Structure formats: structure tokens, C-alpha cells
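What follows is a single chain, given as C-alpha cells, in the form predicted alone.
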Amino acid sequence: MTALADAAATGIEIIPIEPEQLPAAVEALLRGGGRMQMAYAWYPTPGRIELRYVGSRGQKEDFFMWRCTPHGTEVPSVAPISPLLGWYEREISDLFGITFRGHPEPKRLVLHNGAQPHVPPFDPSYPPDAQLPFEAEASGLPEIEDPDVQLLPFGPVRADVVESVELIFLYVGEHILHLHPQLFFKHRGMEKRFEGRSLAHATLLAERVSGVGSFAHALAFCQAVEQAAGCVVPPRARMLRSLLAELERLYNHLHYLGHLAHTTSLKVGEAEGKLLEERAKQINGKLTGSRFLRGLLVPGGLRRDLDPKPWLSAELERLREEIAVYVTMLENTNSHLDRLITTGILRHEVAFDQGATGPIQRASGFDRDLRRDHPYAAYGELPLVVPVKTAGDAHARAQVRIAEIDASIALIQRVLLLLKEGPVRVACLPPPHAEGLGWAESPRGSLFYAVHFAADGTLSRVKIKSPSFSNWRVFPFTVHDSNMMDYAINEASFGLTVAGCDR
């Protein structure tokens, strides 16, 4: 199939490139202002792989695909061009038994050291009801020849509510040295969960691959599954889900306030940060049933109707007054800013190549968010503001969630004066072997879904690009070198989830 004829059965530009063409492609890519964005792998048919590389010649250029077709089972890897993919290549590794060679970090990263699978987890032969073979085996970790430097391996269980991940520091005091973060502990199969699965179920599966990010999974999920259909959301319909993700936006930036006071010991801002987190949750269930946005969304639109005026805009005005003079007291707090201020710095330069998203590459000067630069559902006909910081720190990560949290009740603000009477739901029936690619601005930065259907309606593959994979990625380049006194401080100012990364 020609690109152009790929264009038109997904709506976005499929491009056949051959293995050993990659890298050159990437840095031609790089050179002329492009990004790339996530590779993952998926089986057209049974014993054939096909690679696919999702990337933009510029901030606000469409989205493309390359498609490659490996010869065997090897492919050069582009991890050296582009750095930010070495993650997805690792998971490519793991899942499909794919190597790239020339990988800088040739480990596994999803499958831990131990793990025997009889084939790869994602080959259509590999037993769907089977536990993975595990042996316990070493860590892999380099020999540490100084006996001032230690070793801390602290993890997977962590005191309160924090999720599962293995943290390991190399330190000689309080001075951190190295971090290496094991994550997927709690890795759950989501991608595969969705093969063989119809709409609705599979609507159900995107919005628990992350709590906290319910209705932004959901939403670039089913914006996947109408790319694939060729369907047109409802005018209402789009409005009211660019409404319902500000206020998912909402309620997960007051948390991260909140929490991020409890790291620098400011209990009553704690408290406060997550009283309004709850008002704005309650927000929520007041206006869809749903603390967490969930039960709302199916490809075509919504599921029902809602009816958020006249009381929704008195009630935000009355939560922003609230907002307003607790952000003053934070930012009036020495005590809190002296521990936010320079800690966890990350460069501009570092937080491109490694592939920060969200507010975290925003706190490091980068003006780029899907809402504006790739607008969906109504946000190309709403005024938004985006945030921008530059020194890169907490603080400036806090700073743009604050800005982020006004701007967010302002645009939901108008959407309620714009908002008008219709439809909120068309069929949408994606044709057999059809594919998408769906996205959105989550709270923790830009979040993809590309869907593959089988010739019998349902998902056959399913990839997700999550915010916390990216930003994962890229945290530990701000704890090397830095203290041990900072460095809870500094993981809870990038907002991460666990879930949200091991899928």
C-alpha cells in the first residue's frame, strides 16, 4: 500500500522505510526540526513483524508513520540519534524478541533479570493463560571497587500509598551519585488485555490502565478508534470532553500541590492542597456520577448527555477564589520554596534528547502542548494558554501547574458560554483491518493510543504511550550528582505514576 493510500484509510501519513534506512531518517528528521515520539512493534499476522515509528517534522506539523518490516530479527537501533526511543526499543526487545544493534543500553526493561520466557510474551503463540518462568538471578549491577561509594537499594515497597519501584542509589554520604530506577513491578499486560476485545470493553480497559488518568486514556483511545472510522464527533460532544479532561487537569495538579508540600514538611499546605483536590473531585461526581470522570466516554462521542450550567461555573469561581489564596500562601512560604529552588534542575537540552513531556519539558522552556500544536476534540476553537518556564527546577515544575490550574477553570469557563444544544454521540464502526492513532493532553503531559483492528471488528493490537514512560525516563538525569535530602522533594515535583509507566 502507497503512503497516500494509508493516509486516507487512517488519516495520517503511513510511510514504508526500510530497516537500515532508520537512522539516517532520524537524523534527517532531528536536523529539520522534527521529533519522534514512540516506536512499538505488532504482528499484521502471525509470524510477521512489523515495526512502526510515530514522529512530527516539526511542533506543529502532523503526526507520521514509518512502517518497517524487519529481515529477521535483528534491526539497527536509532537509540544513539534520537535517545528518547531507547526505551521503547528495550520494550520492543522484551516483548517481540527484536534486537537493535548498536543499542547504548542493550538490558531488559520491562522483563526483569530472571524472567524465561519460552517465547516472546507478545508472539501470537505464547500461551495466553501461562505464568512467565522466573529464576532469581543477579542484578547486573557494576562492581563497586571504591569503599566510600554505596549501594541502597530501596524498594519495590515503599512506606504509605507510593507504588511499587525498586530505587537504587549509589552514594557516598548524602551525595547521590547514580540512580537506577527498576520499574514494572506491577506491570499488568494492559496492552495485551485489549486484544480480541470490543469497543466498549476495551473503553472500559483504557480507563484503568491509570487512576488518575481515567478520562485522558479513554479520550485519546476512542479519538484512536474514530481516526480508524472516519467518524465526526458531535459539536457538544467535543466541547464537553475538552471541559471534562480541565477538570481531570483540575483535580490532579491541586494533589500534586499537595503532596509536594508534604515532601518539604508543610503539613498544613498538604492539607489544604488535597481539601481542594477532594472539592474538585466532588466537583465531578456532582456533575458526571463519576469522582474520576469514569463511565462517560465511547467512540462516537459520549455515552449521555450532561447538563453542567448554571450551577458548574459558580461553583469553579468559587473553588479558583479558594485556589487563588492558597497559591499565594505557597508561594509566600520560604520554608517550601528553599527546598524547590534549584533542586532537581533539568536542561533544556537533556529534557529533549531524553524525552520529557508534559509539564515537566515546559518547566524546562519548551512551548509545546497537543491541546494547541495537534488541537482535538474542541480545543482548536478555544483560547489556551500554555505555561511556559525556564530554569527547570521544582519550582518551576510547580510553577506551571499553578498557571496551568487558572487556565484550566478559565477555558472550562468558556466552554460553558460557548457550549450549545445537539447530539452527543454518532456511530462509529471502524472497518475491518482498519487502524488509528489517537492523542491528548493529559495533566502529566502528551499521551498516545494506536489501534490496529482485525477482520472481525475487534482490537487486534493495541500501543500506549503514556506521560509517565517518557518522564520516568528522563528523571533520574536530575538525581545524579544531586542529595539524598532532596530527592523525595524532587520525585514528587515530576508527578509521576508507576501505573501510568508499567501498563
The other form holds:
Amino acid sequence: MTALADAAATGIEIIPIEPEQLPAAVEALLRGGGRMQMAYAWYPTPGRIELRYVGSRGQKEDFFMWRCTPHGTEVPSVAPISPLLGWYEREISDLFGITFRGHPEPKRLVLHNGAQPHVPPFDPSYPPDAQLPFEAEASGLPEIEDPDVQLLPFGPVRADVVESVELIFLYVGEHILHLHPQLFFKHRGMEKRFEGRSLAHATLLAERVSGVGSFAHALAFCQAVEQAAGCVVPPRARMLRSLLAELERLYNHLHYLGHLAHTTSLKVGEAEGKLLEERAKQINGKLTGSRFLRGLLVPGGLRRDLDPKPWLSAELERLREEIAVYVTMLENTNSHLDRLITTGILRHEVAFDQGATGPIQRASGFDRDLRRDHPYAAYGELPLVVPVKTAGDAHARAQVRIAEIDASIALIQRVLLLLKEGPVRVACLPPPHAEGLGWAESPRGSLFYAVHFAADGTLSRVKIKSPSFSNWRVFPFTVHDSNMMDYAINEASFGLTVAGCDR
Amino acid sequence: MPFWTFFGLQKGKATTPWPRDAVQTGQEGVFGMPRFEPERCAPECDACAEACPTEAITVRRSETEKERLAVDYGRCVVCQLCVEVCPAGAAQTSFDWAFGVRDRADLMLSQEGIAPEKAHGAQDARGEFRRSLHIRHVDAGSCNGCESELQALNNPFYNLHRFGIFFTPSPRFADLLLVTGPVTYAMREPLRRTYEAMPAPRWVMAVGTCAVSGGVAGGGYACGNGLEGILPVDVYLPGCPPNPSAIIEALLMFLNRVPPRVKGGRVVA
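Alright, leaving the form predicted alone aside, put up the form predicted together with the partner chain.
Once more the chain from above appears, this time first in line as the rest of the complex follows.
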């Protein structure tokens, strides 16, 4: 326990660097087996922007940050070396007004064409609560010369109850040549909403960044604040945090299987998957008062204690038995498997370069999981199985999630055995100018929160790296040069959310 | 494939009797809007108003004691912070999650009593639909929590079809526009165009606190404050998110198939 506590209290290494040295530094890091995670900007003082690049030198090596101050408004792009950073740089351009020299896709990302802020929205001189002046303009598409190529813009209002995104297909007959997902219709400016909020309110905001990732978001936020404050969360709260995080994975993965069966037209399979999801959500409601596990987390622990011991174990065991029957049936239905196997293959190298995360990267052969590689909550003390597949197709993505359901239930049962009485909350007050980085392996993959505090102790900047931001970038690489009939199945096999990506 | 058919038959019925019977709603233990007993308030105390993340609670310091506390449930995100900070037990956790109303004023709790009944011009036309209703949903920037609960309506437990209520892909076939989210700058125009594509008579339902008033995300550079000032709203259902049983109750209330439960910010039915 103490070793874990010390790790949580250690700040992360911050290394100053000159902007011009960044490309060479990133190249050296990648060559040495390291990996970049994200980049963001913030204002240490009004009028001075600082860039941060988060990475690690090896899989289980601690995260570190490079920090650099641009001279003027232009810095060299590192996207040609680490493609996954391309979207982060475009986001910084849109929201902070920095230009990245040599960027392979120097286009808007987060702000739509037609949004015309007089100053970038994150500039301290941007008037609070002034909505962006906006007149819709076409999104930039590749030029088409061949008259046989057709254009299908689908969305942002699409069929069924789904999130808003515009899917723009360029296709010939059944053959998709190119997919451009026009995201960020749902951009709410959530990161800026954190500024100046109290920690209690900021935690509620984090819960509402991505509804089906409420707990993981709030957990990563709280852990970032706890790191900034050097605060050690009591053991019972850490155990309960792991338990709740696994309950979140459980209902998400069950929804995933039901939705995947919907796309392969397996009606009873869809109904059963969604009924099992409903059962899992009802367990959440009974245990916490919220079907989305909201309203429990706070920096320093939990807002109140829970008593899962008398009933949760038996109820989960019943659910596990039903899931086992369901999954066996899915895995023995040829019409279902035929549509999944070889569909939407994500190659290992593409998964790495473009920054795939969570079950998506684990289905393409990466044995990575933040719960094991960078333990938080009580994961350092729990036996963790990390399922990995190498085929990289829709079936592998489903199989990884199926195996994770089993692992999650086993983890919860383990927590219920180990759970001891004790306090669930300690005071957590970050000092002025403190900063912290928190992370969680959400059901969809790696989630990071970087927090900065102002001189008066309020939040001055919160950066959110959601797993769907990573995986939406990867997804089109499996769609280009594929088949229209497989599209819905492939999309379902990624299990993406738009809210988490758009923020 | 036959084994799926057999499996489905063998499973039997999974559907809740809600709202015919208020049992097995599927919401055991799920928190609803906090209840207030303003007469228990400590003098000079405004802890709940200070704690509220969405300014749903106002405490007037002076004036007559009669009108000290006002709550707008259309702004409530069910976070329970008011309950936690209240030193006098005047704010209490409840299970009042079915909070759909036709009149925005019915989400306002004040000590002045229940708002007077207002005429509903659309009410008669709704009768024409008898049992069937077709809904077009638009996500105007939600966190996906509301979508998750709307999607659940078609699972075997809630089985929305049993009421003759369906989601339809085309606004041309829709009677009701169901909106979630605080309405971002980029979704304002697609939302308006969806509404305009619907044939009259048409109605609008705001689902979730974001759509009703903006919620925690409302305001800022990218968001509006829900449907306020954007579209005329016929049904309001606050909640963060409202659970599927609450959505069913609000839809049936809109169709005059169950009586309204909430008046003047209190559950009366």
C-alpha cells in the first residue's frame, strides 16, 4: 500500500525544451521505444502561451512532459514524426492561435469552418460567455476528378438515436474510397468550463464530459488534482474506486455486444445484450443512486461510503452466468462471425502511429493497459488479466471486450473479498500554482486529465485527452478502401463516443 | 439461428409494468430531484444555493420569510450537493425522478404555492394521434448520457414499442422532435432545419437538464442554454440524465395517457 501511495504522490518530470529541438527529441524518443500521449497548451500568465507534450520512454516508464514557450506564434510541427500528435496540434491552432510549421494537414479540427472568433477562445481576453460568431461553411474534402465517384454526406442528424456526427463518404458503387468524419458538431468547450470552478463543481463537470465514461472521467480528474495536492486517498476509497470503474466497463461492454449484434442483424442477440446492459445499469443505480455512477467521486476519495458486500457478489455471479451463455451463443453464430472476421482490419503499425487506444489497440496486438502499466486506485494490488488479440479485425475487437467482461467481474469479486472498513475521504487542497496529471483506463482506452491551478487556488486550465479522440482519428484508416455493407459493423466494432471526442 | 429463437422464447417476458404499476420500475435506489422543506431552513443560511453547480437554487436574504427559497428543477443536475451541505435537513434526497411537465413554470418550486393552470392549445390536436407517436431525436451536443437512456427504451425491459411509440429516421414522418444537449453553435442550424422539415402539427420535447436550461455545459464560447429561445417546447423533462422510466412517463403524460405528476415543483400524483 505505501509503495502505491508514494507513486501517487510523486509529481511527474517536466523538462524544458526549445521549440526548434522538439522534432529531433520526439524522433529520438520513438526510436528508443518510447511513445507520445498528447499535447496541449495553456497560459501560465496572460499573454504567454506554453506548450506541453506528454510521453513516456517505455511502456511502464513514468510519464513525463516537455514544456516549451513558442517564440512568436509559430512552432515546428512534430506531426510528420509522430502522426498521432497531428490532431492535438490542430486543436491548439484552433483554440490558442498557434501555427505549426510543416503540419501535414494544416486545417481546422475542433472549430468548424465558418466559426470566426475575434481572438482564439482560450485567450484570456476572449469575453466570457460570448458565443462564437458562426456561419456554416463546407468542410474541406479531397478534390474529385473521376465522375464515377459519388459523394454521400450523412448527418449530423442521422437515423435512429445516435450522436451527432457527419459521415462524408466518397464511393464508387459499394466500394468506399474515402471517409471523412466531420466531428466536433458537439464541441461544447468543456475544458474552458472548468476554469475558475470549485473542485466539487469541476468533478461534476468531468462526469458530464462523456456520459458513458462518467466515472473514468471524474476519476482521472480527481487523480490529477490529488497528484497536484500530494494527497493520499484512503485504501477503502481506492478499492471502491476500482470496483466502480469495473462496473462502468461492464455495462459499456455489454452495450457494445448488443449493438454489434444489431449491426449484424442478430435480433435476439441484440435484445439479450441490451437486456444484460440494463441489468448492469440497474446494479449501478441500486449501489450508487446513479445508473452512470455519478455523484460519488471527489478529490480526496469518495463523497460517501458504499455497502456493496451483502448483495453485489451474488447478483454479479448470476449476471456472469447469463453473460457466459450469451457470449458462447454469439461466438457460435456463423452469420454473426462471418460479418466480423476480416472486417475493418487495423494494422499494428497504423494502430501505433495514429495512437489507437484501449480494446482497439489490444485487438491489434498491443499489450498495454494503464491499470497494469501505470497503476492507480487499487489496481496495483489486484490481479489483472489484459486480453490481447493480433488479428486487428472487428472480431478481434469484440473478443477483447468479451474477455474484459470476465476480467472485470473477477476484479470486482476480488475487491469485495479484500474490502476493509475505513475512512473514504481525506482533505485535498492543491497549493497555488500546483499542477497534476491524472489518468484512467476507461472502457474505451486511455484517458488523461492535466490540471493547472492559479495563484488563488482555483482551476486555471484543464486538458482532457479522451480515448475516443484517439480512436476516431484511427477509425477512417480501416474504412478507406472497404465495403459499404461492412461500414456499420466496423463502426460498431470500434465502440466510439462522439461526446468524449468533441468535448 | 433456430437456437436464438428458442433462446428468446425460453427467456420469457422481461418488460416492466411501469407506469401502469409503480413496481419494478428498474430504478431501485436511483436518486431523483431533491425535496425541500423550506420551513426547516436555518435563518440566514444559503449553503444550498452556494453549493449548487447550476444556480438552480436561490435564497432571498431579506423580504418576507414566506418567500425565502426558490428552486428551478429545470436547472437541477441531481448531484445531491445541496443535500450534503444542508445543516438543517431542509434538502433531502428523494426518488422523484419522473419529473416531466408541459409548463416550464411547473418546474419552479416556490413557497407561493402551485402555479395556476395554463391553457394548452396543442392538447386537443394531440388527441388525434390516439395511441401512436413518431419521434425524431436530435442530439444537440449532449454528453451521450441521455442517448444511452434513450437507446435503452428499445431494450426488452422498457420495450417502448408496446405503447405505439417509435423513433423514426426521417423528420418528415415525425410528430415530436426530441432534443438532448445544451445546443452547441454548430448544432443550432441542423436542429432548426430538422424542425422545419417536420410537418405540422409538430411538438418539441426537451430531454435532460442540458436541453431544458443548458445544464453544467451551458454558456461559454460554444454552447447555448438548451432550447430556451431556440424552439418552442411542449414537454420538459429535466434529469441528468432522466432514466428510461422517466422518459416513458413524460411521453405518456404528453399523450394524455397518464395524468401529470408534477405541479409547482412538487410531485402531486
